[in-house]
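Consider the single chain below, provided in structure tokens and representing the form predicted alone.
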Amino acid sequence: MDHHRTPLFTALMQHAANDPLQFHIPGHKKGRGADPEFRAFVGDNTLSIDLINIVPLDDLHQPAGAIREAERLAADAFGADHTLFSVQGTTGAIMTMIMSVCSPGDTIILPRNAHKSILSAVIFAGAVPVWVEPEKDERLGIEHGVTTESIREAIERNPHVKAVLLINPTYYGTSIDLCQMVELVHSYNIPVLIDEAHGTLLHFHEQLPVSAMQAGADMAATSVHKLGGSMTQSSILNVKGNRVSIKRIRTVMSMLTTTSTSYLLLASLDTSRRQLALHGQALTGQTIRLAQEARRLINEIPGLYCYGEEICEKRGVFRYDPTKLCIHLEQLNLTGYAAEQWLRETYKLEVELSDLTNILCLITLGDTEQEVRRLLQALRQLSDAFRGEGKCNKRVSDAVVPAASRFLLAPREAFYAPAEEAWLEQACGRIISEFVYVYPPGIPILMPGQVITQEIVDYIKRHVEAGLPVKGPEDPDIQKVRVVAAPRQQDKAPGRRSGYIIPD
């Protein structure tokens, strides 16, 4: 295929150049009706291609022209049989994956460190989750991947499971042996779904973990906007093989997608595919070299540790993505969140995420040595300011995510059940009916249907006290949570299906 072509972006530019008289939305009409300050800032070129699904520009809901051509080029670039563009972010693509293979009551195997969007899709589909615990990193206070043994055990205990969802790589950049895992799951003729939100570049360089499509997965939701150069909220869903139905997938994607699709987002996917297909190897190689040099120099700063190749000696870590700089505040007297705030206020520097013990910085195609030098300068000053008798060990033990508690109700049932407010401190033993998570990374601590335990309450409180962004409950102060009303707990029907946890 000719990857120099950009079918959709070219069609948009040609349409704008023709300067047609528009009697359709959007109402700003090429920017003339927009706020003047906003128009001056974003520019008339941008506003001239902020268009809708008129006939010359194709329709994302049933693509047959420029969008279909752009998706075919993307499929070729990412090694897929089919690629669908998403303007609903990777959340929309993940929901499509799950809802296209799971019906109410179906079982799906998930890692405990799954993103909130995955669990929201479980509720919408009416599926029943079986959570598998990932390997925990006691030094860093984070979670890595699940093992083949734990997935095999989950499948053996749930022979009618409809899908297995895996993460490749994790938010912190570690990967399992995906080829081996896909081979295992496929041996049971079960489709493999991949949350590849943080793996856009994997397909384009051999020094990175293998991509979902290279490993033979059936579907993968990939955030091109995160690392691949497209605009925020633009993502793709890659599909391969015949274990899943592309017709069903397109139907579900259309149901979840706005009819007022953003052609700016779609065009950015088209052009990012071109850049990755033509120059992805070279650009990614330069990004890796830049990140590895940054890693080496970070590890020379007293009190800081940025994992590298040695992480692969751990269970649950087969490969790692070197462009993710997970910086552990080994001996500094502050949390990751406090370090994030300090870097923002002192250096005008924003990190990707922070937790109780780490900050995460991403090196991408948009970085140069200049940006890395500024990061290193800021980290050296951070070390000078906060190095001393640290509390690392206690912080790490506090940071490790508790094992998932039992489901007493299916998530969908708990979400829609009559609910009442309860003080968090007094909610142990109750069934929660809403999500509780820290974002980023957006991994639920609790989801509807789970039993609230004291260990989980203590974990939530530690994050709230540290100032970390705990979200989900209707009460923004996280003093109260919604729980299934008491009468419902007494109504629990015998034999109701619920998920369980695979033990270590």
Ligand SMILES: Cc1ncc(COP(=O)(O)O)c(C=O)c1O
Contents of the next structure:
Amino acid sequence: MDHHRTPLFTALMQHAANDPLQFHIPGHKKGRGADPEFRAFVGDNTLSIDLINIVPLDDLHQPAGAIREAERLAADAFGADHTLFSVQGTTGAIMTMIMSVCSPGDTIILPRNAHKSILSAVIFAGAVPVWVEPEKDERLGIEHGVTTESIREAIERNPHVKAVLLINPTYYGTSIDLCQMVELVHSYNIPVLIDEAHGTLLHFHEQLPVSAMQAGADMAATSVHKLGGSMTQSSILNVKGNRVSIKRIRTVMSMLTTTSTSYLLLASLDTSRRQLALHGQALTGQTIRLAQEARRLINEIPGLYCYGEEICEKRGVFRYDPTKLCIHLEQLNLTGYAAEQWLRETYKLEVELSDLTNILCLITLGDTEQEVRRLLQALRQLSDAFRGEGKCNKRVSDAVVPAASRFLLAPREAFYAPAEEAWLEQACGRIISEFVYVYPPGIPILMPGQVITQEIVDYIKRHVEAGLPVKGPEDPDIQKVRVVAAPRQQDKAPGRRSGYIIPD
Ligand SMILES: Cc1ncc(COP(=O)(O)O)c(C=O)c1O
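Please move on to the form predicted together with the ligand, as the form predicted alone is already shown.
And the full complex, kicking off with our chain again.
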């Protein structure tokens, strides 16, 4: 296919150049009705292609023209049979994957470190999760992938599961042996869905772990906006094979998508695909080299450790993505969150995320040696300012998310059940009816239906005290949480079905 072409972006530019008389939304009409300061800042070019689904520009909900063609080119570039554009981020693509294969009551295998979008989809679909614990890294205080053995065991225990969803790579950049995993799950004729939010570049360079499509997965939700150069909120859903129905997937995606789709986002997907298809290999190679040099120099800074090839020796890790610099503050006397703040205030430097013991910095297609030099300078000063005598004062074990507590209600049932507020401190043993997670990375510590345990309460308190962004509950201070209301006497009557209890 001719990847120099950008069917949608070209159609938009031609449409704007024709300068049609517009009697349709958006009401800013080529910027003239927009706030003048905003218009001057973003520019008339941008506003002139901020258009909607009028006939010459095709419709994402039933693409048959320029969008269809742009999606076909993307499928070719990403090695998929079909690609669907998402203007609702990877969140929208993940929800589509789950809701197109799961009906109410269906079970789905999920890793414990699933992003909140996965769990929201589980609630909307009325599905029942079967958790698999990811491998924990005791040195770094982070989680890696799940093992093939643990997935095999979960399938054997739940032979009727509708799908297996995996995260590849993780936010911190490690990947599982995806080819082996896909082969295993397919041997049971179960579809494999991949959360590939952090893996847009995988497909374009052999030094990176294999992509979901290369491994033969059935669907993958990929955040082109995170690492592939498109605009924030634009993602793709790649589909392969016939274990899943493309017609059903399109229907579900349409149900979950705004009718006012942003053509700026769609055009940025179209053009990013061009850049990746034509230059992805060279640009990614350059990014990897830059990141590897940064990694080498970070590891020379006293007190810091940035994992490299040796991480592949650990359980749950097969390969790693070198463009993600997970900087472990091994011998520094501050948390990752405090380091993030210090870097912001002292160096005007923003990291991707921090946790109790690490900061994560991403090297992307947009970086040059100059940015990396500034990062290294800042990290050297951080080390000088906070290097402790002897060991660091953080307990890495404090950072690892506790194992999932038991589900006593299905997530959907708990979410919609009558609920009441309880003090977090006094809520042990109660069933939570809302999410609690640290964002980023957005991995729930608790989700509706789970029993609150003392271990989890302590984990939440440690994170709140460290100033980490704990979110989810209606009470933003997380002093109180919503729990399923205590059952009334009549609900306890023998034989009354008050929600199915999920077996261990
Ligand atoms: C692992 C993972 N999955 C899914 C998402 C959702 O992606 P998006 O922000 O594009 O909706 C994120 C976002 O950070 C993520 O980290």
